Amino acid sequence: MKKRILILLTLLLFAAGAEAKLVVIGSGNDTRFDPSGFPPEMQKAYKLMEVKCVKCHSLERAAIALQTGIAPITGGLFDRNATRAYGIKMLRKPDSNMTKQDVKIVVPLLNYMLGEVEH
């Protein structure tokens, strides 16, 4: 566990030197994402991912996974194939209140952050 977590994080330097548009704030629990230069509906669909993924993980979870494109649980990829996977997975967990039109807002919003991550 300490050596993935060693190598999250070293993905994690490398990223955040790379990503330019794709702002993070805080660490651990208090991690979140300025959202001000996303699009307005992107805005929108950001406030909705603050509260419905908060309810079971901090939002430094989505932050490495974008930044490193690497899941940090499974260590699987995270490209956008894993975010429509990774909705389809929360609409599964009866306990993650998503519902199939939350998954329809977040994943996009999930694509256009890796989007920005590679510019």
Contents of the next structure:
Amino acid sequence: MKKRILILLTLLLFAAGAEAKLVVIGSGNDTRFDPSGFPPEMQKAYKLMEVKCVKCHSLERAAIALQTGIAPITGGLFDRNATRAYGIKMLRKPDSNMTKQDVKIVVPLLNYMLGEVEH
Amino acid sequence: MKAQIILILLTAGLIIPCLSATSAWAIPAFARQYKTECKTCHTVFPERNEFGDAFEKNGFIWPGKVHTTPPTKATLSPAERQKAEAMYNSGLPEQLPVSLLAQHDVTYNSDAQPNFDLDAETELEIFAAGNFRNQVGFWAEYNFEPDKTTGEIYLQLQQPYNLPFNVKLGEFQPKLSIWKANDRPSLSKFGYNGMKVGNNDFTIAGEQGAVELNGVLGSRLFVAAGVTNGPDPKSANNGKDYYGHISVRIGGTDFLGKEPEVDLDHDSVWDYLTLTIGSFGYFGSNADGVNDFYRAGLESETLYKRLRVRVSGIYGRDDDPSGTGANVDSRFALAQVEYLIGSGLMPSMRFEFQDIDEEGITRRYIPGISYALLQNVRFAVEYLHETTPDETIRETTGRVTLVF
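Same protein, the form predicted in complex with the partner chain this time rather than the form predicted on its own?
The complete assembly is shown below, putting the previous chain first.
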């Protein structure tokens, strides 16, 4: 019996691992991600992303891009090449307050989140 | 007058349902179509940023966005998807791509009557713009001021039959300067855009019936060449005018709207520096062929983070612009500096020098400040100090503008 329970629990754990971990909460301007399942360094990166990105647009835009793989405005692919390009685009926006260091933190987070959607 | 009021009411009747049908409130046609902010293409409207410039050059087709199939979202129901497909097949935009611009001026001039004029000028302009299936860009505008009526009305075919260039035709400002006439934060247009020599009706920003071929070579070289009917539509002159433009951009967003590669580990001045250099020539004939004339210009724009510096120099020669048999040379130089503070405050300073043989030298000093309260609502104040051979003008203009 104990063995069966152990197998069941193991299967449940695998099942949870196979599930996409990118959880989106809310909609529109209130869109947020649930970073509780992120590794600690990505949780830290997410805190930065929340502050920096929402200066100019809601996180809904990021959520759509990450979930669909299509950037909502350009209609272009939102893949790992695109995350870097967007990072540079935001860096160069005069009023974005993004630094190179910020881009180096947020772009890997976007790549990580893309990976979570792909799982 | 009655017809105009009816036209306004009809227009409002067409637009209001479109506004209420979407959550994209109080933003013009492009922003509504692409569901993005005005600031995607503008610093303080109507001035365009690098991406806005690429968007305009690309015939109002979002750079890189090419749909070969209906752009249907995965979240749409089958019925909605069918509707979207039908709209796509018809070639019609889903939303009526119409915007309005309204503005009102207040002026202060101690030499004028009334010197403080609360009713200096009021303007309402309607414009439609966008593209059909990413193949044909279009622009059409109508100004309700009695003496202005239509402005530019044109189509631009994007690389028809896979040709390496675009074909622009209609009534438009020939591509000469690297800046369109409205591409500025200041209220008054760049002096060369309205400069006339003698009785020659030609102005650089004047709309003309024209056909133009243009295109981006590589990604950083833009060329345009065209033929026009000439600046005087009433002239019996059957000759055509010709023009050409070439501009190159070094650094920054290229003419296709693509961001530059930036090394995130090392700093370089090119991370934020954009240099655009352009040159043009216009060769025309008017007064029934009596006055052959040309204009040649060299311009540059330097953008570094929030600072933008523009320099322009134009030289021209008219054989006989006033019917006196005398050649007239003209020279124009301009320098403008502007700086973006925050996201919507932009002070600027412009100096213009204009020298037309027989008319004399005019100098203009134009400090101004624009403030975008919202991205589509702008307040601006500009002071003009102009010295001509005959008089000195000192005038302050305040303007409120909204687009929606």
